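A single chain, nothing else alongside it, follows as structure tokens in the form predicted alone.
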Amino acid sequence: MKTNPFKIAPRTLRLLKQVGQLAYQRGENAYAVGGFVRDLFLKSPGMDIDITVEGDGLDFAQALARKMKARVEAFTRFGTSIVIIPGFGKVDVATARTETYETPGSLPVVEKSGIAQDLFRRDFTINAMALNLSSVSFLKLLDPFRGLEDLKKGRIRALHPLSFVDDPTRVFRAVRFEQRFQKKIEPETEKWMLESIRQKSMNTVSGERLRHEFELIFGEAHPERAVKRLGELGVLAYVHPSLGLLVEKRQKLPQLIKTLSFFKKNKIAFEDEEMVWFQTLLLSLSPAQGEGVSKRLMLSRNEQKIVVQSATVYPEMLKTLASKKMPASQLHRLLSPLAPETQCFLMAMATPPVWKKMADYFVKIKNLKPWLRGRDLKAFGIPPGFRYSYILLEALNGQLDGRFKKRPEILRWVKKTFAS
């Protein structure tokens, strides 16, 4: 048999085995599991490592601390750990266990296992594969529910009917992982997946969970993809009446990745870029369907605020941009109170001769460098107070307009108007 079937790169083939020999010396077995051997057969085997043990895991985890002179975080409720390798990265380390629901959508009450029944308790076939790390057995497949099968078939297919009753937040993951590996929700997952919503399992998922599921949607490579199927399924409105995605928005996806590369490429940074993701799954809100949203993803002040200003401004605003051609001090005057988020989320909305006016203006105002300065003003003698800001901001427009074509003529127009 091959040592390296899956052409493993040499460290983390020579972790793997240090692992399995940790395991022997302990009298306990250890397996890597989950995505980790997943991604390897999908030829794209990602650097963070995945360890379950049948035995102890937080002891476990700590042995192989001190063996790699690493530190340790652990997560004692569930039996799990972190082992920060220096010079390698994270391994998560867990004992293997099986999980019971108290009640749907609640988190899991666990109890320690053997890795069949560990296997079990994921939540797809694709997820629950191992390989087992003991030096007999070195990277032989445990395989007991064809993950591999439905890996070769393209297919996404849940363990058991009520796997979305346990945990509904798998119903973005099985949306997740079904357009970032281009597989299909196979048909009785997705029966068990709509009536698990249809029963409003998503009101028993904390915002919190909620939001942290929407966040790993909108980290893909694809988001829109991921988001367009949400809304086919009627996922969205279950999580909240006021989240959905109109025709128009949906439309709008390929341009809101355009827009998000534009701000990228030109260094406008974003507070919480996935906020203007957020934007797009808004209808228009009312006050009061606005903060119903933010209560039910829980929500921070600053995301908030961005909620309510997207309302406020949209579809009003772009209206008013292709309205007429106005000066760049004037879209100034519109677009500078609004934060990156919102202008992002009106840019990637707007028809095409508007898109191109807004990007012109971020190009313009990116690389402008003001002329005046309020130590102009100070040597001026101008008194610090209300005028600087006036005076400054007149500054910045005639120049935006191109009313000033240097920085002399600034200066001579201050001195002019307003100097003593």
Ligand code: CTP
Second form
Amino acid sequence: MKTNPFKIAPRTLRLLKQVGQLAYQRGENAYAVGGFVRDLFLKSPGMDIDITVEGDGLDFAQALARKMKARVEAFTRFGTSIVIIPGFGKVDVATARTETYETPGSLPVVEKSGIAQDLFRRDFTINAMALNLSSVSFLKLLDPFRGLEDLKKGRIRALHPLSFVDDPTRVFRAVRFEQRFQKKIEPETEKWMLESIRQKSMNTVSGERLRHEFELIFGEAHPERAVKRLGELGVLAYVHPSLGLLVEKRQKLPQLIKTLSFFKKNKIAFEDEEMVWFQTLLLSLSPAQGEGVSKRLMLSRNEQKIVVQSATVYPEMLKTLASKKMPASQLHRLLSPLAPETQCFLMAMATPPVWKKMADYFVKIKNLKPWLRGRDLKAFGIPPGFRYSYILLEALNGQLDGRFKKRPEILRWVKKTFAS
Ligand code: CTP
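Same protein, different state: after the form predicted alone, show the form predicted in complex with the named molecule.
Following is the full complex, with the preceding chain placed first.
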């Protein structure tokens, strides 16, 4: 057998070998699992490595950290540790385990197990493959549910009918993987999924987990596709009835994507990009509906306020922005006080001419260097005080609107009007 059939990057391969050797010394078995294995077959290896140990994962992580001069960053109640290896990255180490769900949607009760049961607790066949890391069978594939075949045939397939009842967040995962990898949710899996949704399984999921799933979707390359699909499948309505009302608004999603990439291209930074998405998803709801959805998705009070405010203010604002004879200075007065998230949201909702007007404004303002500075006013002997901000603003407005063609004109105006 070839020693590196998957063309794993040399340093990753070295690490996997070291993990295998450590397992051998400890009399345990270690496997690379989950998304890491899936992405190897998709030839798009991710950065994160997931290791599952038949033995004691927590202790194994400590030993691996000692061996690699790394540190163990976190533990979870499921016996998972994150080992941070300097110059390499992060490796998740978990104990092979079974999971049973006492009530649907709750967090599972966990027990140590072998790798076969560990794979059986997983969401989809494509995520239920493992590579043995022990030296004798190094990189031998364990694929009890034919995940590789599904990957090749383009299918997202759950392992058993109750998978979505056990963990309804898998509905979001199915859609996310389907859109990311351009695969199709297999018909029987889709049936299981829809059955679980109709039985109101979403009600059993905490707002925190729901929000997290939305955030993961917003982090994908094409979130709009996943949101659209969730709407078509009827999932959004089961998250909250008001979310299901937004069919018409979802047509704005491609324009939101276009606007987000415009902002990125022009290096306009967001503090909280998710907010743009939440604003778009929740827009045109009544304040009461907006509040209901915000609560369900655990938006903070401040986030809720932003959502409600932008939903109430945006139609009027867009109407004003559409007026034909609007000088650039007025555009600046309207737009500059807004947070980038709200600016982006507005632009995403705008008609094509207003979109263009806003885009031109943002480009102009990005490259704008005010011709008049405070130090010029000082040089004219104007005493510092509140008049400064007035004069500077007037000068900027004149520059934006083209009333001043160049700096000397502004200086002449200041001298004549304000310098005594
Ligand atoms: N998993 C699962 N059910 C979930 C979440 C995770 O069965 N609700 C399992 C899957 O086997 C998955 C692995 O845990 O592959 C790791 O989960 P995660 O890191 O969330 O997903 P990845 O598959 O690595 O996907 P991504 O590329 O989005 O990180």
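Nothing here was measured: the structure is a model prediction, and the numbers come from that model. Just so we're on the same page, rigid core means the largest C-alpha set that superposes within 1.5 Å between forms. Residue numbers count along the first chain shown, from 1.
- Annotation for residue 399: C-alpha shift of 2 angstroms or more between the two forms, rigid core superposed.
- Annotation for residue 327: C-alpha shift of 2 angstroms or more between the two forms, rigid core superposed.
- After superposing the rigid core, the Cα of residue 372 is displaced by 2 Å or more between the two forms.
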